[in-house]
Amino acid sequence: MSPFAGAQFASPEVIQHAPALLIAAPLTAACVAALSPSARWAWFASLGGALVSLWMALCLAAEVARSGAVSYAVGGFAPPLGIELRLDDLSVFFCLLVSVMGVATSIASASLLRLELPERDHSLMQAGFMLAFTGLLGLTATGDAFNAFVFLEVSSIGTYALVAMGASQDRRALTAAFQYLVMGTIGATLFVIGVGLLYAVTGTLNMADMAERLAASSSDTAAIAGLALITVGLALKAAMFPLHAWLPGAYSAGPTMVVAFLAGTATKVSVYLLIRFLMDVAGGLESAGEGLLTWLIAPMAGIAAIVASVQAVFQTETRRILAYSSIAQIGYVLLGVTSGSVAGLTAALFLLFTHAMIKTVIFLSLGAIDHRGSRLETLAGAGREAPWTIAALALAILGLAGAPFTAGFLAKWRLLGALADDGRIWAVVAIAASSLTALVYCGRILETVLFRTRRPAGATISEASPAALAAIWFLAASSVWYGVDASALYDLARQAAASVMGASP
């Protein structure tokens, strides 16, 4: 059951309109943000728009858990002929996870903004912020496959001006935000092209009118091209390997605010329109749908999850093994979801939410204590500089590698145990191996942090502020208590995982 069923969080007029406000709201903020006279009202209108955007995602899970899945006809036209917002389970996991991840990142960003970019730039990263907030939104409410492709540019259009931003700091931030916008817009193309076969063959863009008429063209090769060129298309969004060359670069010279909000939601989102074309989509086209994830996704995946670790090994940088760790564990995620079971996409969807906590805490913990230096050696000593910030990086370090009683640990767990259930040793064997070398890169950024004293000259440490530790805490503390007691999220990814397979809670 879900942990949202008999909840009540707006009234029955709001909750009608609530999958157009979950949109609206930050969009309209991106506009007030980007006209603000100072920066302190754009982080208003920032956090704002976060807020209501998390509030009408409550409203549409209780309301999803209550009725069903919610469709919203834009404009008054019925679908299939116009535009429809469509949330389901999965649907309101993924907007759950965007909404949490966007508010802690907006709560913070007022702080990390001032450590990084001259006042004057403050309004228009809040505006870009906001509007990449809007896009991954749209991507998750949209019930239309060539909306999903507008939703994804308007995203990464976004995402592409945030990093560049980060050119005042650090000149990297240009070549990154170029070859980020190079790789995404190939992705893209790819991606518009497949839905465009879709389209030829079934003449419709709704998704769920587009799986009805796939189910009578299972031969049909227009459309298997399509799903291949889409399923390319979101991989490279996705960051899977080895079309990952843009994530290290857009990780270690954008500017924190966007990195972190990055890491914590667009590769999920891209996972998220995997799913729904591959899983649910596809229709007919079942044996394709598992044709392509059996036969190019798991191998890729299990690929990365061992490349990406020892890659993550050999990096100087904090952000690159961050970034490497993130291509690895995405990896983990997509073991999951090629499971082909219920348990091994619940197991998958668990621990893409944790990641995405404990990913957010890291990178908004190494912006608050003005981690300019990129190298790892610039935190030697963080912890008596910074206690209660690095206090929380280490519980999300803990995280990441697995230690028992964090989310970490209890989300790889259940994965391994979906997948041995489901007799994929071997990808029980490429995630274990790639766990035991994630200890490694883990153990050096904790040793660091935690027991060194000496770092270079002119590197200075220094506690984030009580904004910032407030969104970094949260999101921690949430991270160990679902190591402890993962039944509400659990539930929440079980409903989701049943609901686009077909199959009972």
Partner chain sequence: MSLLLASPELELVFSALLLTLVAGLVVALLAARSVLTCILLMSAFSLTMALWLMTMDAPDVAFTEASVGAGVSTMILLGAALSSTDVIPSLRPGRLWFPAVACLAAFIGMALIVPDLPVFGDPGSPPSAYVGRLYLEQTPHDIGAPNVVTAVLASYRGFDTLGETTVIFAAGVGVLLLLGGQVRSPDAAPEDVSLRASAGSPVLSVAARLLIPIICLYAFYVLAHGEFGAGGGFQAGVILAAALILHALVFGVRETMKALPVGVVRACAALGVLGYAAVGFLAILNGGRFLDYDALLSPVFEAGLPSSHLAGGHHHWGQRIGILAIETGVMLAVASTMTAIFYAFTGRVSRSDAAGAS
The other form holds:
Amino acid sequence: MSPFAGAQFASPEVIQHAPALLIAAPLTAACVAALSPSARWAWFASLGGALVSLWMALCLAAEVARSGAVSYAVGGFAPPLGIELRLDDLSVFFCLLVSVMGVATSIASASLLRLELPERDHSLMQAGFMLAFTGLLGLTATGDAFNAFVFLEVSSIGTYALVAMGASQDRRALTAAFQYLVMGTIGATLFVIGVGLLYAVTGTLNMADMAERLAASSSDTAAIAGLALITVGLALKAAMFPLHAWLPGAYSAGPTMVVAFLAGTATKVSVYLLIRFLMDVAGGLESAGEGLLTWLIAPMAGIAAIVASVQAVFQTETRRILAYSSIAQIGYVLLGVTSGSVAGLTAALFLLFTHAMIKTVIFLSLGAIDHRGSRLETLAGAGREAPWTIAALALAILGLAGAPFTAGFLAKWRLLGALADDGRIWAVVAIAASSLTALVYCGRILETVLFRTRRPAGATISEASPAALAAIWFLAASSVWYGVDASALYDLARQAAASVMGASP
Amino acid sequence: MSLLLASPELELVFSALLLTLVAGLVVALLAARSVLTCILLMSAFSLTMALWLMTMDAPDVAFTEASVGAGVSTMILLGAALSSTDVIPSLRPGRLWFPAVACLAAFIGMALIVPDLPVFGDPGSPPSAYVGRLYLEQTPHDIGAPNVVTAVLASYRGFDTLGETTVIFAAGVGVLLLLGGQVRSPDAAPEDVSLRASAGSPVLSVAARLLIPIICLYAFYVLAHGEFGAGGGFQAGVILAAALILHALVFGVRETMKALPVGVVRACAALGVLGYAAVGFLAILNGGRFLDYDALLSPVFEAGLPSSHLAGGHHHWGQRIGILAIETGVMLAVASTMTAIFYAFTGRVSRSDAAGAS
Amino acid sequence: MSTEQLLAFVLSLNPGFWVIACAPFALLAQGGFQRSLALIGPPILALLIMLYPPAEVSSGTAVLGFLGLEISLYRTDSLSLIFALGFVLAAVLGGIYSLHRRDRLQDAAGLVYAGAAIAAVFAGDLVTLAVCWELTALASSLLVFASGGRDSLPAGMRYLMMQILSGVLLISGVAMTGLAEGSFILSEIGRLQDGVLVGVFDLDAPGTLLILAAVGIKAGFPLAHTWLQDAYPNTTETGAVVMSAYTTTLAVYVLARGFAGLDALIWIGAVMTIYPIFFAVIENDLRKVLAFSTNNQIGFMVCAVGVGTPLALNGAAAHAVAHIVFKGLLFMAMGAVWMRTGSTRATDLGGLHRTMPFTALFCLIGAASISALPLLSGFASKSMIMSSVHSGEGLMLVWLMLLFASAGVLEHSGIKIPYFAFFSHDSGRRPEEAPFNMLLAMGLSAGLCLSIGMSPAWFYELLPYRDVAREYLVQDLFTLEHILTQLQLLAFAVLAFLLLKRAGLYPPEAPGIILDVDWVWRRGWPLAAGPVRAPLLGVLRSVAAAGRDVLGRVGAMMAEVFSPAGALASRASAVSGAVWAVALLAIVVIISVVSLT
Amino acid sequence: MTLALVLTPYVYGLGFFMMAAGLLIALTSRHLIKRLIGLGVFQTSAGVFYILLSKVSGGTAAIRLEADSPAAEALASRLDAAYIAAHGVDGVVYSNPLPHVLILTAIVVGAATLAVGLAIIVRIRETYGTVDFEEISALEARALRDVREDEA
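What I would like now is the form predicted in complex with its partner chain, since the data block earlier showed the form predicted alone; can you produce it?
Expanding to the full complex; the earlier chain stays at the top.
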């Protein structure tokens, strides 16, 4: 039972156009932000764009709960001629994820930007942020394979430059951004070649249409190669081990607001596309989709879970620790995705959402307390100077470690349970090993911020601004809430999982 | 624009030969040891590519490839490559073998699937026989524009094009963020070095004064003509940017920036995308779907307009106005973004030169 | 909520959880009184709670549903009680001992550690057990880290890696066992032996082996023991006291609960009692000697668990508690020495009895206890183990091994520790006597040792099989045979030591060529003849060195691979990230195409 | 059609070759600008693949002609009537326009990537003083080592 069943957030006229407005609103906001004379107006624009998107996402969630998948023919041309925006339970789930993180980042963005960049860059930063936001929302909403490529690039192109803007704090941002650009472009191009191969086989670009036609031509090597290209391309974007090399650099050097938003959304949306293509579009080509999931993604995810966690333990920079932990978490999520059961996919989606919240809180609060030095020691004793922010940070870290009564715990618990039920003991062992290792680095961070006192000279820390605190605490409190009563989020995730698995019986 | 005199099969052979030439240029690129050589090879690659695209019946793409690949890209590459070390040292063989083997294996893997790909030129292949053919059949009824590529680009898949324009805008935002710090106002703009020696030459300046309006006019022609032949907002935008860049080269970036400040350029880029999106919103307000151009004009109003000249006798003023509007938006966004990128690069290059000299 | 309800609620929760819940107060406590209360109050509270278990807890039926599982957070019986008592004692004594330090983080970590250990022995199901098990690992590594020395970070890392490995094995094993059995509740998996739930696990199931491996690491089974010597000497003086009590003892508890009567344990235990002796004798650092001796003592308990008779299990439980007290006492004494002199190397010490008389006295009592001198606690507990092995069928060789090991204990812990630290040749050091709180803790421990040893009756009442214990007390304990055996051993060892000292063959300054090792061997194990001595010593030493070397290398290798500058993260492989994409792609495409055609 | 059968592996092979070669340049060049150029070639090769799918033998550009116009008649004269009837639209055979549209977008994306990439390279050159990949790696490795030595 969806928590949105029976809810109505807008008039039918608005709801009717919600899929388009979901994407067009932040796009408009990006243009307005670029046009606006002052940083403050740009902030208002981005906030407005994010809020409208969230509103539309809520409308769509309610609509999907009421009447099933929503299809919107852009330009009035029915698919396969026109581009279709298609929102089912799965895409609505990701729309909500992206827009919630977008709103939170946007609220905090003004004060974060003030700490890191000169004011003249703020409006363009907001514009770039809104463009990335648009791209990610477009990715979740579109029902057209090539349109997905376009939105992949919309979200990426701006992001490369945004990450490079971290150079004012850390010059490695530039090389990291270049790395990100090269790998991201290779990933996106592999994706588009893969789409081309599927197009060569089916003659259509609409995903639903493609799925039908693929089912008819079940043993076509071109189609399978296309899926392989798409999988590898998206795995690059999702930072799946061993294709993750771009992520630690980008996360550790980029400006905080960018990293907070990326960490919460970008890789997650790539996972969405992976699910969409491998389990939905390739649903008819069962051997191909399942083969890729079982023999490519699952082992890599298992290795990622362990190796990345151990790597995190050995890092000395705060953000790198977190970056490697993200790679490990992607591993958990993919293990859940590959479990092949509704429960496994549900747990994976649930984990994905809670992890997005947790990571966003962590990165936002690190930025908001003006964590200058990248090294963990510079955070020593931050709890005394910024008690409110650090309290939220500590809650989030506990969630990351999987402490009881946090959403992180519940998510991992469900995932382990689902995997055990499917008899995937090796996956259970991998996640358990990784989680225990996670305790080490989470413990180190907690110990440093709460108990250490000696801090290297020159490292200053200040409490976050009220707006940033509001955003941080909203997410932190939700993550605790979902740790106690997860039913709402869990139901959404289960609905989403069931919609995908139902499509490929 | 096919080669009308050749037989269809010879046409295919000819195009395969041209593609061989393109691939040959890639081989040369692999071996090139100097950045300048690489850039020139890239330019030649794009031009040859454009020729090949003509033989593949893709004049619109050829036009774009020529203007973007051979023109704008080469220019910004040259701008960025100036004053960087020219000779490229080669990688240690130890570092080379893994990538080389991986790429070779990928090539082999892809080669293995060729038997399952559609035969070259096959009219019955799934891509050509299904949606592609539908577009050719439906365009006169739905859109009314003779150039089906434009119809698909601007109307059927107008949402893609909105995304594409956004990508360009995003690139502009990114470049301005990264390099824009120094080119805020014309006074702060550095004296550019590129063609300063000839800046006073009367021949050049007279020629430029004559050429620039003509180029602009051509740009608008390309924009308006997109519906009927090769061309469209994107190509027009690049041409318009070329006119501005010519102005900058002849009269100096400083003069150009005075005439067209960075702030204005940035605003125009945003306005271009905004205009595109606005057409979509307008359609919604008129009761249609997002980007549904048919909804732009009320039926009553449209009936009063003269009928479209195309066969079929349908009235498609909504579509035609919509396409023109969004193509204008595209042109605006592309031209301003290209100009902004040019400003950013030239501003930077001369600044770092000055720093290096002092 | 009325007072009765409140009381009922307090009593119905696992006492260990209350200790953990009190840990935050230790973080906040200001001033001496608050600190002592925060440190010593919780274990006392736990003691009170565990003495009055509600009916459904004692019957083991307090089961609740949690996240779709049936778990039992609190279940008590005589086996749990005796171990919990040991942990409570350790917490109280350790708390008093560390009152002079002002390190709230360590206090809190220590409490969590103690609470988790207590909670673990009262856990009624495998999941709760595994969670508490993990908690002890984490809290204890925090203690290692907290000592803040240069070596403590790498040592803590290595320690943590071992603990994590053990945790992973345990959780995997628990998951497999629980899934196979269809329940995680101990009483549903296991069977009762004379009214006590022991030998829970089905030894043919694959999950059981994983659990055994996990416990083996914690108990320091041979080849998995190195973390002990690595970590203990690297903690603070208080940390070592606390740590010596819980981890290995908890492992013994799990062995007793889950694997009683497993024959392999007899031999593992016997080997465990013997091999540390050689290392302990040649070791110079006295705290490391104690760590080795921990291995040895745990060996006795493991052996007894392997025998698995009621008497043997009584012995294992009794020895576990006695060991907590006397090993704690020895670590306390060494900690006091370390705090006052900054060293625990035999070569640096000597003659400290002049200024640290009380410490010396308490240390002697501890040493006598570990040597199982009659009228001291070790005797009361170890005798049961020896008797049970002696009466076991076909265990003669084991009995001899244990006997030999007892002599070894006497040699390295009973004599070497107090002798080199407090007597020996005068090092010229004149450190202050230990602070009052330390003396108090040591005094209490020493008192306990004496009390258990002199009037074992009250202690035997607490053992898992009370009737068997009573019978043993009356019929066997203070028999001539027992006392004579012990005294003979003692006499031999003292004699050997004195002879060697007199002959100048026991030079503390060059501990690498200790001859007594050889001498003891010839007495206890005639096969090891003279000519083999030097090579054997060499082998032993190189094994020790190799062990350290391997650990060091593993650490370095891991750092080389995983650290920020390591192979996985270096720029070269950052590029290969994209190359990997291409390679993966090629492999996948080729495989799928080939397999299809 | 036999000639087309021979040509098919050849043209696709060339396309895939460009793909692999572009990737190789993008992955192994030391000069960052050459890397970007390689990336451009790789992206273009994706376009080549799409365009290869679009070609229809005997077709013309997808700009609609009246069936009785001279250009259409000239085209028709080269083909047999059955072929036109089967594959033509209103009497004229056209190439498939959809890949053209897609590749127009892809070219634009390529240019955008190039612009952002070059902007980053310009900043790298200003910050590090070099655009040689190996030198930059060495610089960063040294910085990392310095940090670790400071600690020790």
